[in-house]
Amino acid sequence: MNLQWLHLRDFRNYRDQKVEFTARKTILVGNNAQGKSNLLEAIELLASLKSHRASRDRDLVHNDHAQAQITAHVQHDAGSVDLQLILREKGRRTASVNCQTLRRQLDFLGQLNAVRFSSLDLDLVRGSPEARRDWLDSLAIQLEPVYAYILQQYNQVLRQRNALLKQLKQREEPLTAHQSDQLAIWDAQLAAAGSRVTRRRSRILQRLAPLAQLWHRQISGETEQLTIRYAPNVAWSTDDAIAVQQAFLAKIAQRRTAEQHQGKSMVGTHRDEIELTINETPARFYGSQGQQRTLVLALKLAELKLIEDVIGEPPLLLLDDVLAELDPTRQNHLLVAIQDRFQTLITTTHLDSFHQPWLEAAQILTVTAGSIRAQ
């Protein structure tokens, strides 16, 4: 796929800016806080409907404006598509495909695929289990857009169940028949929704792990062995919906007293972990930042390959000021891997990190205070 142009209106620090992408590689150069990452963030929103930098749409709208607009034209092997996302300071966002407003925003997913790599991705290694779950869920949504709906269902059930458990917290009297029935209903729904989430997470990691291990061996010079293991909160061995649901219900029964005492759900996929180990040592405790960057780089290259295999087209690659953080060996592995196969947008504060052949082949755009011009 190829992002041919992008138009931003009142998005972050952009007032009215259209950018045409004329090469497979585009380098966005400029000082910090000029808008380079904002442009990549807009593309990320088109791909996932999420921003890793903001949780509220109002934070994405330019000061003193009611709404922001992101419009793009994407060329696929099978044809082209026009995308538009309107973000409002107050109110619900609007998503459109080929000028048709979508009733469900989830139907917008899958029109554009992208993999982002920035220094923040080191949280995949040294951050919380939530960071790794979010990463895996974001990948799952790109591979199978319906997963966004499945995850949404699970989170809705979890919120409702937690609300009930909070009411029942530390209750001295036995539950009434009505309360027991209510809890049983939410138990069953959590088990059903959790089964759909955990089985999909497991399948994706089974496909991703060999790709990441291959890249990791190459980048580390065959000196390190990466292991990726899915550690679900509810253990299961057979990929069967009924069997996994029964495993959920059995563990919920075991933790019933503790859940009522804590007033929250202590069983479920919201407590899953993705374990990353290098040479049998947890990666978050292992070696230098350089070695942790090797792991993250291997994961990102594996993402690119897996999305390409599943979707049938190479996704976009968004590199947010990351080359300066990689040593020459890791830079070379990255640049050789992507070549011209993936349309790549790279932000940087200077061009010294790039070899001359790259500079000659790339479109170079200068970003200054929300304004973009070609060099």
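Numbering follows the first chain given and starts at 1. Remember, it's a predicted structure, so these values are computed and weren't measured experimentally. In this text, the rigid core denotes the largest set of C-alpha atoms whose superposition between the two forms falls within 1.5 Å. What changes on going to the form predicted together with the partner chain:
- After superposing the rigid core, the C-alpha of H178 moves by 2 Å or more between these two forms.
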Second form
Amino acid sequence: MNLQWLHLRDFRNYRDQKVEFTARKTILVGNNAQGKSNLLEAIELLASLKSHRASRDRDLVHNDHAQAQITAHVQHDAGSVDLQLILREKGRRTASVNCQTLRRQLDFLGQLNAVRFSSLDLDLVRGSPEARRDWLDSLAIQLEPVYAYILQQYNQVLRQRNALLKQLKQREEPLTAHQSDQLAIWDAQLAAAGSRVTRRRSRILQRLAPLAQLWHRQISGETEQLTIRYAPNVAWSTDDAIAVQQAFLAKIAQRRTAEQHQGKSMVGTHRDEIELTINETPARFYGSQGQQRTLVLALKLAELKLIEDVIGEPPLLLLDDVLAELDPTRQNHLLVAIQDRFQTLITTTHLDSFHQPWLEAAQILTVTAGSIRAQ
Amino acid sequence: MNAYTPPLARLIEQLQKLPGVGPKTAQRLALYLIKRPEDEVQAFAQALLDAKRQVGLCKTCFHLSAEPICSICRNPSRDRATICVVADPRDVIALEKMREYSGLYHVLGGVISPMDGIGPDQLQIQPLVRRASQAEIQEVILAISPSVEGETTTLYIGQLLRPFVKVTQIAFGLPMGGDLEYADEVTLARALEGRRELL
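Form predicted on its own done; form predicted together with the partner chain now:
The complete assembly is shown below, putting the previous chain first.
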């Protein structure tokens, strides 16, 4: 797929800016805080409806304006599509495809696919399990948009069940039959929603892991062995909805006292872990920053390839301030991997640390205080 | 400084408390109202008070009613063997518009939501159990929206009633007149789940 142009109005520090992408690689050069990452963030929003930097839409809207508008034209193998997202300081977003406003924003997902790689992604290795779950979940949403709904359902069940457990904790008396019945219903709901989440997470990791291993071997020069293992909070072996739900219920029964004591859900996919190990050592303890970068690069390339396999079209690659940090060998691996198949947008403060082949045939744009010019 | 004289400001403030009414609409409504003849405004105020004072809940089904027993429950031509359980009086109104259902209703007054402090005890579930355990009841139809809270309520009531009465749930799926290709994945998955064998 090819993002042909992007038009930002009152988005972050942009007032009214249209950008045409004329080459497979576009390099956005500029000092810090000029709006390079904001542009990638706009594309990320079109791809996932989420931003990894802002939790509230009002942060995305230019000061003194009520709404921001992101419009884009995407060329697919079969036809092209116009995307528009309106973000408001107050109130809901409006998403439209080909000028048709969507009743469900879920339908917006999958129109544009992108993989983002920024220096924050080192958190995949060094950060908490939550960082890895979020990463896997946003990949899952790109591959199977319905997963966004499944995840939302799970989180709602979790919030409700936590509210109930908190209420029951305050009573400090043994549960009446009536209260146990109520809790049992939420147990069943958690098991049902949780089994959907865990089975999809497992299925996606199963496909991702071999791709990541392959890239990792290539980049690290065959010296290191990467293992990716899904460690769900509720262990299960047979991939069958009923069997997995039973595993949930069994674990909930086992942790009953602890849950009531804590007043919150201690069983469920919100406590899953994705273990990354290199040569049998947890990756976060293993090696230098450079080696951890290799791992993240391998994960991102695997993500890129998996989306391409599933969607049937190469997604966009967004490299946010990260390319200059890679040494020439790794830059080269990345270049070989993406070739001309993946449209790539790169932000950087300086061009000098770039490996020469990156600059060939690239469109170079300068970003200064929310305005973009060709160099 | 306030541009409105105090009685007008109070009226706008009251109107603005209504759902879906913002400051602009409240101002427009208030200015309209004070221009109307006094008897018309009097009738409006009286209608508000009457509705508030007279409309209560039916003692049997908990639908809105000015009588102790609502007109649906009193209607002798309705099928007394079937009860349709809904969350809200608005759902009764929607179902009645269809004119296809001839049974009785039971309004729960909400759905189970611990986050909002609503448990089974805050809903009309015990009265439903008493009604459904009467011998003449053949079927209880659960017609509650398929949200997380709605489904939890359906599951909970289903478990309570199943031992002594037939419990069914309305089907969820594609709207009539809607094209399959325009349906979203969630609805389609739901419709596929609830498929039936052709007879």
